[in-house]
Each structure stands twice: as structure tokens, then as C-alpha cells.
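Below, in C-alpha cells: the form predicted on its own, a single chain.
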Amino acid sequence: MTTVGEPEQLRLETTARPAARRGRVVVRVEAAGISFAEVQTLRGLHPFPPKPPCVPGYDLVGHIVEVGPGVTGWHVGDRVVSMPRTGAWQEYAEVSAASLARVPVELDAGEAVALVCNGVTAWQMLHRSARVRPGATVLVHGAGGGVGTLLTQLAVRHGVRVIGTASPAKHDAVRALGADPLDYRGDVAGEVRRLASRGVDAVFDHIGGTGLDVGWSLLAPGGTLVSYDSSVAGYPPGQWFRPHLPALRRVIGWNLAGLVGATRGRRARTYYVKPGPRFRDDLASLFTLVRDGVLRPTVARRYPLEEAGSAVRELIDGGVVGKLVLLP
């Protein structure tokens, strides 16, 4: 990525293999993951911009080719994922020890780095922002997509029932992972509300905006909203704060009005997800579920990285049910 714009302005370089410096490895990239955050970072409107030249990718799954000085725990040869947030798209990365988790030999490279950000995001909003439990009702907005359909398997396995909001193109796809599928452009408080009466113990929201105040509305007593990211739609370049600050301030007031008992209980949370321990503790029990055949992450396209542009491409124009994979 050579400058702030569109996705056709990316452009397949080649450089020397990177060396790795201390506290760090080489990984021999098998496949990474194609989200929004690219998305954003091409608009200049992530909320953590890399500064061009650089290149993109959030999240990698590979096998260490070289480790440098002052690794340990770590070999030549064991399969890893990990999350740099960029630098994902190329070949081979240069990426921190620290921020390593082991991936089983077996489980699909796609399937695997599908897992990464997209289902650790999934299981920790699920079991620690909002702690649903058994026979709760929840929203997930965008339950089609790389997060959402993860989520929503999540948590019907976990015995939720999941109103799912997606394009009536993805219905199909989103009712066969066990969700109620509506139509995101309808009236979607009205459907939720005839679906659910009480409302629903928690809504799970990557738009941002005003859309939020109509997920808080639906909250049932003691329930809890989680924005996981902004949409970054009609923002000029550059302007990386903004889209993300209306969702931060409306998570702020509502939970300072719940200090002074005035919410029913209910909760608002931003989330981001971190690597560290509870990030490698959660993904390896995705990894097992996946092992076991109880979820299967959705892996919409794989395509060669000499066409990251279009893959981009096809996300920005929708569509596309689960995650995309870019395969060095």
C-alpha cells in the first residue's frame, strides 16, 4: 500500500526476505485473513493507521522459517498464527514472538486464520463482554459476515437463540447456522421486537452510529450492548477518529447513566481484540471446536495474493458469507 485510496491501487512488490531481530521470528505466511480493517486502513480511517508505503494484513497462520535472538519456547518448523495487525500480505513476516499461538498441523490454513481475529472477537464478545447465558435471546447484526457467522455458531451452540440482521441474499446461509435471519435495510426494531417482546439480553453491533441507540433500545432489563467497530462509510481520508467517536461516546454516557441507576441494568462495552494470554487461551478452544467438527469456520473465497485488490474489492461490494483468504 503505497498510499491512502482505493483497493485497485494496491501493488504486488518484491523485496529481500525479512531477517528476524530479537524477540521476534520469521513466519513462511500459509494464508492470511482479508477484513475490514484493510478496508479502513486503504481509507485512512482505521483507528490505528500504519503509514504508508506499508503493507496490510491483520492476522497470518504459517510455519517459522528463523528465530532471532532471545526467542525461546519457539522452533524452525512449528505452525503458528498471529496477529500483527499489519504486515500479513506478504510471503514472509517478520512479527513478535510474544504475539504467537500454536495451530494444530491438521485444521485447514483458511479455516484456521478465519479464527484468529475474526473468532477470538466472536468468542470473547460472546463469553466475556457480554457473558450471555444459556437461553438468552441476542442481536448480531452482520451475521453473515466473518464475525457473524462465527458468533451466531457460538452461540447457538452455546444454547442462544441469535436474531441475525444480513442482506436477504445471505438468509439462507445465516438461518442454516441456526439464527432468524432479517433484512437489515427493513424495519429491524419492529421485527426484533415482535420476535423477542421482552427484548433481547444483548446486541452485538460493528455499524456504529445511530444504529446503536436503536440496539439500545431493544435491550431487555440487565442486558448489554457491545460495539466491535465503526463504519468508516462517507468519512474523508484522514480523519481516523471520527467514525469511531460517536459509538464511544454513546457507550460512555449510557454507562455513566447506569451509575446512577437510571439504564434497568442494562450495559454498554466497546471491544477490540488484544493478543495476550486470554487471546491464546480462547483461540485454542476454537481450535478445538473446530478439531472436534462442533464449528466450522466459513471460508467464503481464497484467493492468491497477486490479487489482494480484488479481494478487497469483493468485500467492500458485500456479499460475501464468512471470511476471505488471501493465500501467499
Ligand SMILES: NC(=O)c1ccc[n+]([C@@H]2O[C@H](COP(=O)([O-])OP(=O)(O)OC[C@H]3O[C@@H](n4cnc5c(N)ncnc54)[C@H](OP(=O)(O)O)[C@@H]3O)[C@@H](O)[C@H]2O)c1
The other form holds:
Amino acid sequence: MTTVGEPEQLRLETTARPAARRGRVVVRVEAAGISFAEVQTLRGLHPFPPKPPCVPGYDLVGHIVEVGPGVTGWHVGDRVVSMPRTGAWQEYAEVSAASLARVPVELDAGEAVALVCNGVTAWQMLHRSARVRPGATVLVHGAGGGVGTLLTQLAVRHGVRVIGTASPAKHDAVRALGADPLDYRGDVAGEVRRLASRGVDAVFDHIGGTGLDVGWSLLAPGGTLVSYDSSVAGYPPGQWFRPHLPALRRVIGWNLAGLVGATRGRRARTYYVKPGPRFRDDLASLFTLVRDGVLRPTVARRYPLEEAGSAVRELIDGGVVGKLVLLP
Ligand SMILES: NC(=O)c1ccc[n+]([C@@H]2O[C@H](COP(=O)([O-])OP(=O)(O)OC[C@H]3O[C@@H](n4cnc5c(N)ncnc54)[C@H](OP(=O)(O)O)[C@@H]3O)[C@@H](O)[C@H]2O)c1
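Same protein, different form: I have the form predicted on its own, so give me the form predicted together with this ligand.
Entire complex below, previous chain first.
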């Protein structure tokens, strides 16, 4: 990525293979994820965006080909995932050894990379932020997207009823995952009240802005709203933080009201995926679910590295069910 702009400005370049510095490894990348984070990166709207020229790419799966000084526990040939946040879209990526987690050798690379950022996000929002119990009813916005398809499957297998918003073209896919689909351009609040008259136990929201007020109003007593982006509310050029302020203000306000008992036990949380021991544990749980045939990451399409721009354009244009993957 040589300049902030549109996906068509991405260029494929050949450079020397990186060497592994202290505490780091070089990974031969098998698959890298394409996500909304790269749309934000390209447009200079991602939190702490890298300065061009740089290589985008949030997460990757591959084999270690070189181990730097001071690295213990990792060897050449190990199959790993990493979430470097930038730099995954290349054949050889040099990443921190502390960011690595193991990947079962039999797992498909595209399915595995779909689980890294999106899968852990879905798992942790469901089980750690909202702590949803079997028998609950939840509202998943964007149920046909990368995070949404996984969150819907995880909730359904946990015995949770899912109402999922999506554009009408994705309703069959969302239904096939086990959710009741709703068109997000319609009367979402009215439809949710009709389907769940006592309210929902959790709302998972990447919309932001006033969309959060709607979600909050739909919560049953004791329910949790999880805000994990403000992507639909919009990002004005050059302003990566400002769109998040209305969300933060609301979440803080609701939690303060909760302290004085004014929210009928309802809670609001923000979520941001981070590497670390919990990340590794939760990713391992996701890999086990895939191995056992309980979870099936939806890989919408696989692109060669030179078509990264077309892949990002497809994501921007909408209509992608699940995850787009690059195969460097
Ligand atoms: N906080 C974190 O740690 C974290 C981690 C991962 C992802 N995220 C964020 O989570 C969001 C989803 O990521 P993703 O990778 O799943 O993206 P994605 O695959 O592009 O999915 C986004 C989905 O949102 C749907 N959508 C569009 N407008 C909507 C609206 N008004 N109401 C409800 N849904 C709408 C789209 O559906 P249609 O195509 O049908 O229009 C699409 O399926 C992104 O904003 C991403 O940045 C945050």
C-alpha cells in the first residue's frame, strides 16, 4: 500500500525476504484474512494506521521458516497463526513470537484464518463480554458477515436463539446458520419486539451511533449490549477516533446509570480483540469445534495475492457471506 486511498491503488511488489530479528519468527504465509480493518487501513481510518508504504493484512496462517534469537518453544516447520494487525499480505511475514498460536495440521488454511480475528472476536463477545447462557435470545447485527456467521453458529450451538440482521440477499444463508433473519433496512426494533416480546438477552453491534440506542432499548432486564465497532455510523475522512466517541459516551453513561440501579440490570460493554493467553485459549477452543465438525467457518472466496485489490473491492461492495481470504 503506497498511499492512502482505494483498493485499486494496492500494488504487488517484490522485496528481499525478511530475516527474523530477536524475539521474532519468519512465517511462510499460507492464507491471510481480508477484513473491514483493511478497508479502514486503506482509507487511513484504522486506529493507529500504519504509514504508507506498508503491507496491509490483519491475520495469517502459515509455517515457521526461520526462528530469531531469543525465541523459545517455536521451531522451523511449526504451523502457526498470528494477528500482526498489519503485514499479513505477503509470502513471508516476520512476526513477534509472542503473538503466535498453534494450528492443527489438518485444518484448512482458509478456514483457520477465518477464525483468527473474527472467530476469537465472536467467541469472546459471546462467552466473555455478554456471557450468554443456553436458552437466551440474542440479536446479531451483520449475521452474514465474517464475524456474524461465526457468532451466529457459536450462539446456536450453545443453545441460544439468534435474530440476525442482514441484507435480504443473505437471508437464506443466515437462516441456514440457524438464525431468524431480519432486513437491517427495515423496522428492526419492531420486528425484534414481535419475535422476542420480553426483549433480547444480548445485542452485538458493529453499527455504532444511534444504532446503539435501538439495541439498548431492545435489551431484556439483565441483558448486555456489546459494541465492537462504529462502522455503519460512518468514518469521516481522517477521523479514526471521532466515530467511536458517541459509542463510548453511551456505554459509559449506561454503566454509570447501572451503578445507581437505573438500568434494570442491563449492561453495556465495548470489545476490542487482543493477542495474549485468552486469545490463544479461545482460538484453541474454536479449532476443536471445527475439528469436531460443530463449527464451519464460511470462506466466501479465495484470492491470489495479486488480486488483493479486487478482494477488498468485493468486501466494500457488500454481498459477501462469511470471510474473504488471500492465498499468498
Ligand atoms: N472490535 C474488534 O475487536 C473487532 C474485531 C473484528 C471485527 N470488528 C469489526 O466488526 C465489523 C464486522 O467485521 P466483519 O469482518 O464481519 O465485516 P464484514 O464481513 O464486512 O461484515 C459486516 C456485515 O455488516 C453488514 N451490515 C452492513 N450494514 C449494516 C447495517 N446497517 N446493519 C447491520 N448490518 C449491516 C453487512 O451486511 P451486507 O453485506 O448484507 O450489507 C456485512 O455482512 C467491522 O466493522 C469490523 O471492523 C471489530
